[in-house]
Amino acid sequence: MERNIKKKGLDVLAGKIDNKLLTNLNSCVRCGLCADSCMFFKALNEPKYIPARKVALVSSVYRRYFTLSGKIAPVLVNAKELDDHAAEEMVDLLFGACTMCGRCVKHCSIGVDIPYVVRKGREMLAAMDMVPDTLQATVDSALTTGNNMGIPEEEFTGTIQWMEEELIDEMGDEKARIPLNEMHAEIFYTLNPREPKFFPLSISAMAKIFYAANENWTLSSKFYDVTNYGFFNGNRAEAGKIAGNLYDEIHRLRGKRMVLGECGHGSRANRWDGPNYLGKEYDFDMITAVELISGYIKQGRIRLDKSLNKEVVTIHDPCNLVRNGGLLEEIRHIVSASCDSYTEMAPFGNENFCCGGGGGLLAMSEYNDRRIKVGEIKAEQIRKTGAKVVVTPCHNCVDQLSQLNHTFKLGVKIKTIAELVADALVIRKNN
């Protein structure tokens, strides 16, 4: 490995001290505890997989340049040389057999937090220019175009014209919009990209709930991607970039509360981590559709006939909205208010199984088969249900099910919460 490289790697951990970085990698007892947590230990029984070991690999790095007995007696202290072949199994490992989904750490005997300590291998990564290439491929979409997916702006108009077209006509209301680019809104909503480019559903779903709650709200033609795949290469410069546009954005249309779409990573990324990324506090308000959505039904705003959801719901929860955003009575609060039955996972919560689609995995295509192999836990979790319908506040959590659906032939329907809501909603005509 170049001089130049491994200095650059070695700067993110030789910078400014980070006490929490150094607490954790000088907490780690090694008892094992972590590695039934993990789904990629208990799908590929490989040790290499226990999440500790990812702690330990980059602890080694550490002890061996910034600690004297690493200096001086590397072996005795298990400190490692960041050369090559360090560095591409921290790659493996650190992108690709960990989707940073916080299990690990609710099973460890000292709250050792994990995936903190990826993260921060990853910003070593890609400080070596060494993210997969898949990934920063996702990145620089989201830097160049506005969005991940790399929508133009005259697409995404035309699809939301066309789907307004089509909300006109199921509500009967010409007042039924789905407005684009609006000053002084009362809630600037944001997308998911996946869902112009292949849910568009989802976006009609939401625009019903606005509908039927006589919202005033917007959606940005340019900036609307709630997600941030800077939260997952590590490269912290590119994430404030992205966590910019949204920020600007909302400033630009002058809107008063921004709603966070139905994306766990892009909820964290924006909401608890853009005004690190930015470094200033954001002035306006900002909460998830779930939470916007749970409050619609409390305070009346939306009425629901739950008997038009028949068929037995279960409830996957993301990641980052439940073990690691808290929104675990929200969402149930949801569910049970519009359908008519509904099981939970076994387990569920905030011990719930991450699907295998988060870290950034589903964009690194170089990972498939062991996202697929590790997903089977979550579709071992559906099948003993026995539900129909599989209901989700997370897009990248919807396509990682609904392949596991394909894959392991569940035969379920996969939703977000907002369509499962559109879907028992009793509209009353606005005035």
Given for the second form:
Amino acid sequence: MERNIKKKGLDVLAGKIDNKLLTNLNSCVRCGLCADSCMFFKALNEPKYIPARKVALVSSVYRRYFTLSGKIAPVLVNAKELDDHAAEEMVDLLFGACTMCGRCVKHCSIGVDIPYVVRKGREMLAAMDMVPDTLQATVDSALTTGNNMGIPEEEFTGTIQWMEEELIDEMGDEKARIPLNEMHAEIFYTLNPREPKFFPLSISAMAKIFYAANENWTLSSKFYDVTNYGFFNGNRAEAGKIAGNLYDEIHRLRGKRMVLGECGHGSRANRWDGPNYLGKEYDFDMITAVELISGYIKQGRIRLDKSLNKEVVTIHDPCNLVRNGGLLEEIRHIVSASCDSYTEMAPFGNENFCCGGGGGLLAMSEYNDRRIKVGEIKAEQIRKTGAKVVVTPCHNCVDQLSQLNHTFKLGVKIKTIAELVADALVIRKNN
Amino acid sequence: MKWYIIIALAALAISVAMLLIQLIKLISAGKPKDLSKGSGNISAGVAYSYTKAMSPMEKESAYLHLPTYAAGMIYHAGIFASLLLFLLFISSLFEIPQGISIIAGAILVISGLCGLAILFKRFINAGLRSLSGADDYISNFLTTLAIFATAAFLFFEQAEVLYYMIVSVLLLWIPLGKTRHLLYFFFARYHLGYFFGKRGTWPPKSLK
Ligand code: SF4
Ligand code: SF4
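Please supply the coordinates for the form predicted together with the partner chain, as a counterpart to the form predicted on its own shown previously.
Following is the full complex, with the preceding chain placed first.
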């Protein structure tokens, strides 16, 4: 490995590292008891997929270069060189075999924050210019066009206008709108670009909810993308630029509250990491679509008729919204108010298994086979519930679940929360 | 003062000093700056992290591996008891009555056997072997040996020199090997509680 490349990787661990990282680099005792908590190990059954192995890839390099014992007696203290072989293994395991779902964390005998270390490892690889091209292309697209699918503004505007006409027809009301670029709106709403590109009906589902709640809201025609693949590629500067798009746009439009569309990692990257990427506290309120809809139901701003959703529903908990976002109750509040009956997967909630498409894996086609194989755990969970509808407030999960549905012939419908709620809406006359 | 007690005292001083240096480094590194607005209760999350989250019912690492978990608990209890006894012996605060010595020694033998079982598992389990390096074997071996040495010293006074030598080596190793998790463990639990507490995941909400 060239010296300057190695130096760039090591620089990520050099200098002032905080005590959370220091702690997590020094805590794992390699008991191996986290193995069964990780879907990669469970599905693929190879030792290299044990979460501790992913931690060791980073911590052993840290010890080798930044501790006295690692410099003097590397073999004794499990310290390893950062060489080509180590870097390739890091790419394969940290990008290709960890969705940073965090399931292993709560089950670890010590409490090592494994995905936190994985993220540091990804930062090292990003500094060494070793991010998989497929993932980097998604980030580049967001950086150059404002959305990760590179949808031109005219195409987006056209789609929204078309959805608005449909909404007016369906509601029979000229006031039913999908507003674009309106100033001073109460709500600045964001989308996963998969919605305008592939699932425009999920936009109209949310628009219907806004209409029913008589909400004052807007979308931006340029910066609406809630996703942030910079959260995955390990490049904090790029993640900051992408988060900055929404930050600047809500200020430009003088919106009051940002509502993060149904996207797990996007919600996490904006809500929990955005302020840290940009180095400032946000001066506006920010909530997820799940919290917003749950609030509408609690406040009586929308009325639902459960009997309009007769089929049995099960919930897939997106890791970034539930385990890593605390929305366990809110999701259930909405689902139980929107359908006749729902059943839980086993395990569910904070214990859920990732769908297999997180961590940027959906963008990295080189790991497609692995991703689908790992997803078999989720497929079996769904099958065992006997449900006919799987609801999940994350478009990335929807994508992976749809592929699992097809591959494992589950015969279920996959819906977002907004779609489930829209199907149960009772629209008042003269809303 | 006997030469081997001087060595043990020196080892203890070095060990404590090295752990202290790591502690100071940790504290001075500071927490990562987190500018996001929380939606949970950090203190409750941290308290939960140190208490109920540690329960064997909450962790797959415990309830899916009960024999290993039980052996690990007994092993760790033996380690702490051995270190406590070492402080008692070296400070000559009081003599341990013979009856208690024999009972404590017997319990420590059980704890040492648990340590051996864990070491054995590391040798025979392919997954664990692949994770392991010299540190893992040295840490496990030295700690187990120190537990047995403590038991031996409780049974026979003649084991005194060997006992102090073995414990000295362990003391020197603690800050170097993975045994240093005795310090980092508490920080790991704190950070975990902070993370899940701030996001409202911990303490878990009961679903109505
Ligand atoms: S359970 Fe925790 S301490 Fe044990 S090997 Fe896994 S990450 Fe390391
Ligand atoms: S974060 Fe998820 S995918 Fe990554 S090691 Fe842990 S359990 Fe496995």
